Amino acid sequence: MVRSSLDAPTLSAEHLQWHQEAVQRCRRAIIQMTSLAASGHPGGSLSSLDLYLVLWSCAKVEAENPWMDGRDRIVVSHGHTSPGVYSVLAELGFIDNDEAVSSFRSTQNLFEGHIEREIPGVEWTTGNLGQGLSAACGMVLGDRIHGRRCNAFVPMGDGEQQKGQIAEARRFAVKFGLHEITAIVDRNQLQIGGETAEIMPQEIAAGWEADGWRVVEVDGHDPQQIFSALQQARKDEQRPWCIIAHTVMGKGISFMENKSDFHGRALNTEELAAAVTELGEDAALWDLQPLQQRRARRPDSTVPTLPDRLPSLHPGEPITYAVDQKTDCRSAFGQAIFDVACASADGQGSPPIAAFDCDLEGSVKLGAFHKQYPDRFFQAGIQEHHTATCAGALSTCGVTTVFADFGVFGVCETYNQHRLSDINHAHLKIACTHLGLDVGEDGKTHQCIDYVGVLRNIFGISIYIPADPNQTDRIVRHALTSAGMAFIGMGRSKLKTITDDAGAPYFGGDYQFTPGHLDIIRSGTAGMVVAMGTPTAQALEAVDALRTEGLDIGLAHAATPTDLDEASIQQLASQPFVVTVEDHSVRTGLGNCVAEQLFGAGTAIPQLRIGVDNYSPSGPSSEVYRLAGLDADSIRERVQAFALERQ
């Protein structure tokens, strides 16, 4: 193994001697790791090896200390490209070959199908194409808040330029001066349907100069003009740069060579008898049983454990919004952001929080925090998907980061972008306003109303709902302050503060919010109303009303509804039945939440479902409620009615 430094004049000699000799070796890798498996993309990486090869024996990154401070970062975007990824770091001492190619592709799960961040000296699990580019904006804005300068290096795939988001981190990357990044693109010119030029023409270089990229062609097997050109990007402190790469899909292997059919297709028997012929290897170096051999057997990874960085942070004091004082959660997010931040300011003043806006600084209520904390706010303007992933990407730097958009925008389009978040081990804080009806006037295409049913599906999310400003205060609170991902759930409009029977703040004072509690608002014996979010104060009016005509009804709220504690899902199990109410389709919301877990508890028990269960037209919130049939009258007269019949 032979190192150099991106601030040597030149390539060495002997480095470029290990180098040739390298590519052999991994070339061997690639088709062992593919063979195997049987399945794979063999074609571009073999076509992205010297690339690789180049960037991980010459950029800041250390074998013995893989996620050292300071580290330059590689972000494989294309990550179909494993196995020539794999075969690299195994050349320069990051991981065992033997156990990189006997468990390609296997359920031993560490070296999967496309790169794994879990793998030493890989930064990002990438795939789903598009994303690298963000995801390097998020490491570079990391290594700046902690004081630090990395350079970020993205390699990508010629027809994954398709992808739109790669535009969006572009111009987000020039705004905001990163120069330290340098994207390389692999310009085979063929993807798995064809050539790209085909499939779908574009201009990749105007594009990047465009955004205001500077932009170089190189041969991207020659790695004496690939080490240059990284060296003078790097140099460049005024805009970053990008690397056209032009590459032989399959290098290397001559029937292999500019045929799209090996983009995603191992070597059949035939086929690897003749590469081993080709390559003039010694054919013991090609016998697989062993290699099978192994990972039948199936021994533990030698990979270490992935390290997970959190800041410290403090909560600040809560704040009791009183009852006369009506406001929006959304105000009451804004106000207890900009109070952790302040609480959590180190000496210079300035705390580890970042949060990210879409053009909705007004609206989602940034304003004080970015006042206060301008090197901490990044306004990304209207690109949605690239602002999730590079807003994910800082959660994991040490940074409690937090993406605040409308519903529609910052769950709907974007959760593939959160899903791959969490993959990642994220620590992003996604707040949404304007969700569901309450969107009020702008009507069917701003409803998000599947909000819940959408993000229960990623594994590692926390979905906090709720009810009004007092908890809005005490949930933000504990999302910034907590580990991994979480969704902070509220509508668009000032709402009534929730009281309790004597009429104080029921979420105020004392107050402490427990993930998985239900909050039991008012008691009774004759069934159990439990609202989510926004409809809550309409909810309390209706219950109210039937207690005092004679109907001995309780009301809970359930700001977790997908993750209820036993003791709250044994407290609906011993009513008579249970009402839900949500401003969320009824389908996959806070009802088939409460029924699910009721069902799991071994309980069926009558249950109504009040919410969403169609479009509704725009209009104020409270005519929109009113014609869904979410507010106060509309619930009462339901679940009164629903109370009759169970008699």
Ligand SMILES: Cc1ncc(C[n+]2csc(CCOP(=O)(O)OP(=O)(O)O)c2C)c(N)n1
The other form holds:
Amino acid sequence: MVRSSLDAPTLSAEHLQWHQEAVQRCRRAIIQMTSLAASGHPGGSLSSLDLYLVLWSCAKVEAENPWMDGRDRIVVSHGHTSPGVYSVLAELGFIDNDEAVSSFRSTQNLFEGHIEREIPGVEWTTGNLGQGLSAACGMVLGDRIHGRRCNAFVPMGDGEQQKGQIAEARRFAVKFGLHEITAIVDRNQLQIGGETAEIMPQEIAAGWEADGWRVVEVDGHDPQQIFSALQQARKDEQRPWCIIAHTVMGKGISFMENKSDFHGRALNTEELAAAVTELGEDAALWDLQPLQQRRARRPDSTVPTLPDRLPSLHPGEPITYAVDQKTDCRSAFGQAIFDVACASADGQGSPPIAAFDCDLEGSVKLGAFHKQYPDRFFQAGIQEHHTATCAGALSTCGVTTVFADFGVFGVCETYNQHRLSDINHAHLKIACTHLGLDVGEDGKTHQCIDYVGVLRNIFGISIYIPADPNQTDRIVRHALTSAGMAFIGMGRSKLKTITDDAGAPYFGGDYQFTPGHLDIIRSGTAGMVVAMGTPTAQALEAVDALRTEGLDIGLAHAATPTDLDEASIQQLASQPFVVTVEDHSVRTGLGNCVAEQLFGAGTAIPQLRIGVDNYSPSGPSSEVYRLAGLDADSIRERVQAFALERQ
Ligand SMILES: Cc1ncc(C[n+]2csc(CCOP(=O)(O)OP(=O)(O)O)c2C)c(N)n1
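Could you drop in the structure for the form predicted in complex with the named molecule? We only have the form predicted on its own so far.
Then the entire complex follows, led off by the chain already shown.
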């Protein structure tokens, strides 16, 4: 193996010699692993191969210390070229070649069909095309926040250029001066279905130039040209560069060259023999049997465990909003994030915390944080897909990262980005306001009534829906100081403070937020109303009215609807019936969560689900709630009727 540095004047003759030999070995590995798995993407792997070899042999990365601070980040965005990536990582000692080749696309270990962040040398799990550049932006920001500089190199496909998120990311990179990033487009002119020019004509170079990038074109199979372009790109302290590398799909095996058929098809036995002959090796040496046997044997993996980087933040002191101090949860969120940042600031006044906004700063209440920490606030414009990925990647770099948005954009618009961030072990905190019908006059386009239903599919996310500003305060402090992905869901309106029997703030003072715990706001034996989020105030008014009328009904609040603990479920199970109240689709929200958790505990009690059963019109939230049956009177009537039916 020969390694060089981008500081060297050129690639040495020795390096070039090694490159030519290594390319053949890697081609062999690519063909072997895809044929063994009988699937995979050999075509693009072969076209990107020279780029990968130059990158991993010249960038500041170390096989012995793959996750070292300050390393360069090689973020391969077209993750289907995994055979190419694995072959190069094996060549450079990051991973074991036989392990990668024999277990590729098997359930044995991590060498999946698309590259995985757990593999040393891989920075981001990709495969959902269009997200790599955004992830690289997050990583560069992470190093800047830690006072370091890293270079990020982002190889991408040319078909991939059709994704809009890439344009979002390149504008962001230019706006924030992320000159450390170099994109490298594998311009092989082909994608799955044929020629890129036919599938979707695109002026690739013009697009990058128009967004402010410096564009250069190279022969993507000439290591010296690739090296020199990378070197110049790295020297430019003003602008990020895009290197368009002209390549040949299937490069190196003549019958595969320029054939889109080999984008995603492995060679069959005859083709494999022909490829071997062409690569100049004895076909007998290419016996796949030993590798097949190893695949069947499933030996333990030698891949080390990916380290996790968690910042340490101080939660600060909780705030209690008084009973007559009507405010909205989003303001309480803005105050709490500001507080946590101030409480966690180091000697230089810079906390390891960052917040992203998509042109809704005033509405999502990030103003105070922005003003105090302007270099930790990222105004990303109406570019939610990029923002979600970029923030997700930054959250893996030892920076607590908040993505604040309206629910309909921060959840519904960006679901796949969040899912990929979770697969990447991100710790992103998604704070969404204007949830449900409480979006008010904006109407049905903005009514996010499916956040629980959508987000509960993401295995690593904790869903937190506070009942009022006091609980919001405590939930935000908890979420910001805990590991993992979190969603904090809030409405828009100013809310009544939820009070206990004595009229004091229920969620104020010494109240401790405990995930999984059902907060019993009123105890009763005739049945239990379980509310979630904004309509808790309406449910409380309804329950108090019914109690005055002699119905001993209780009220609970489920701030973590998807994960109620056993004691909470038992509390519900002992009731004659349960009524769920939510500003969410009745098909996929709290009602579902409660029903399935009760059923799972072996209990079937009658249940009434009060919630949203259709898109609702524009109007003040209070009117929209009345129309949807979420006002206190409607809740009271329906609970009363349900109780009467059961007597
Ligand atoms: C968002 C997204 N849409 C669709 C796909 C399915 N897909 C995988 S590879 C590919 C074509 C990619 O073409 P290109 O970037 O040119 O890569 P190459 O064919 O050169 O390997 C498509 C459509 C995907 N992985 N992600």
